[in-house]
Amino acid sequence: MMKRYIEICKPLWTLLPEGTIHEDERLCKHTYTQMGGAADLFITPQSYEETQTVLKFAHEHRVPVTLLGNGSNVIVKDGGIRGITLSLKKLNTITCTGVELVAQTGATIIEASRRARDAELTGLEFACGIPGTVGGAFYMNAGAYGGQIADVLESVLVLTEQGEFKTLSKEEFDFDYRKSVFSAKRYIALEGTFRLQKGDMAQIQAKMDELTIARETKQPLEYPSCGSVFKRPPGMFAGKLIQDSGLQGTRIGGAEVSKKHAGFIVNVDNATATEYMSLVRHVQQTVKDKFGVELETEVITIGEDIEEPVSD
């Protein structure tokens, strides 16, 4: 399947700039985890331009497109990504004007708080160690420490799977815990633009420093990981669930529940996808034999496994 993908996806060559594409990539060295197979066609398109010819094609020819943010979020199987994985990360530019902060997403959503603070634009302190991307923000509504993108986003450049220009205003985000429009209908966001508040740098700076304190102190940072691993459950907390399942510490392979945040599964010693997707179920399948609560992923799981050989 990868070689048929390779092949059909051969005329991209000639439409997009020499080093946009990559063959048989590692994606392990493109996630937070460290861990995660191969992408059969990786793509890092420079321009709005190149991102249309890439999702238009893809339409065209029926190569399934999967996008790749920072890989902070994500785990990706250890049988790799087939079709092409689309990263974003060359279109990083941030602009600010007035109390409007403009953000191509693949920048950073840690730079953007940075470059708000700069402009001593206040709204987007919660954001100052979120580990991703402004688009991966965008797709998940990531929030922290009481803000999320919700509360400042205006509107956002996308492209539909068709490769087709569409600008999305506030009313259409529909967001909620962890989802947007943007992951229910496909959309490749390009760029965002924040509505923010004029406010102190001091101050801005302050609560930011506040927030990195609370991060690097309770959260094992130390270790590749994805992450939280799991969504809040109504009215509990999932790490606490898990610390009082006695679960801290436990490992399968090079994974292990992290023993300063039960929240975290930690890679630490060179895990497999295989090991780490193991032992959030032996997690969610404990939790709910002692609770009777079921653990939902706020991870995002995206590849395949590795196909066994077939014996003769």
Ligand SMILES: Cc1cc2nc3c(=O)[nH]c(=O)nc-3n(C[C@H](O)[C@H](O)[C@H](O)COP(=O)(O)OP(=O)(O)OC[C@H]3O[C@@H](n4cnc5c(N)ncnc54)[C@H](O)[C@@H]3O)c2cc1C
Second form
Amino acid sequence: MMKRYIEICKPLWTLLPEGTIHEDERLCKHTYTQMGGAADLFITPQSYEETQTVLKFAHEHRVPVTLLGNGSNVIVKDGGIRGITLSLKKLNTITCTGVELVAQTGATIIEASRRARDAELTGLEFACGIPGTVGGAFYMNAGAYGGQIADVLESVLVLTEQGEFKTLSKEEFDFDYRKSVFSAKRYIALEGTFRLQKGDMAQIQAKMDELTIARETKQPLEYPSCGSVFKRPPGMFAGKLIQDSGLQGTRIGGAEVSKKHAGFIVNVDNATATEYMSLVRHVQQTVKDKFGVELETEVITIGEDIEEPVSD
Ligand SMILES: Cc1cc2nc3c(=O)[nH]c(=O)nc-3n(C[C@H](O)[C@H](O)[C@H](O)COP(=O)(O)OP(=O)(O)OC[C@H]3O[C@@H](n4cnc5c(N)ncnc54)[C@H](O)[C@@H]3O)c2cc1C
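Switch from the form predicted on its own to the form predicted in complex with the ligand and print that structure.
The complete assembly is shown below, putting the previous chain first.
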């Protein structure tokens, strides 16, 4: 029987304001794919200090902490998440001063790109259609259409796993393709400062419109998904390999390899995470058999499988 942490965490109720802790929260409400079981405890702090309190408590009592952004690059398994699932969505203010944009990491990166446009700052247009939070974008070094977070991020305030504040500068981010110091060291990013450039609002808007049309034309945005499921293999495109393997339209349960964009697996009919992941593995095996290429997932799988009932 998998250990649950609700009892151990009872003292947290006295340390955090009412409405911050949610017991047995269904995570399908918080993931872009609309899949996933329940979190023992889903905590939504409203300040950096409350976030620190949670982390210090968890560290002291050895309670696992899982951080969820907008859930647009994760598959939460059907058994849900044990311990604390932390959401920083209430920490979402964005301010612009001169050429700097400071965003709390619970804000969406789409909103950050719009706020940059409103302040006539160029550099974040590439992010105008990436459906994650600012924190998720740091973790993944999110990028699109030739731009990426690494190009514009200047400094980030983080909490370590032990609950200590720390400010990281550009040199410490270790950004690579869908990788960063945030993924390597499990830092919780709280707030980031972007350095942008003065631009022309009409030109910024025109660029955002162009990228939005490109996205809407190519991507199956009408269905829940987690975007591109697989990383680009060196010198190739995962979507092309999947398309050439004849996999588009293949279904397991309610999960389907998109007919519009082969790199996406969409939830067309109440798919479970188990069905979705079976289809991911089927795609990987088929592409390997056909082309000898191992597709690595870009999407991150978290949580537990459903426990089988124990028979006497
Ligand atoms: C339709 C669609 C289109 C997409 N297009 C793109 C695209 O063009 N380019 C691209 O790069 N991605 C794209 N994605 C994938 C996804 O939106 C990005 O990877 C995004 O950055 C994930 O952010 P999130 O907040 O949803 O993170 P989540 O999926 O919730 O989490 C991803 C990881 O980030 C970590 N994380 C979240 N917040 C923080 C934080 N504050 N501090 C530290 N770690 C944190 C989580 O713990 C987790 O490990 C797309 C997804 C969809 C559904």
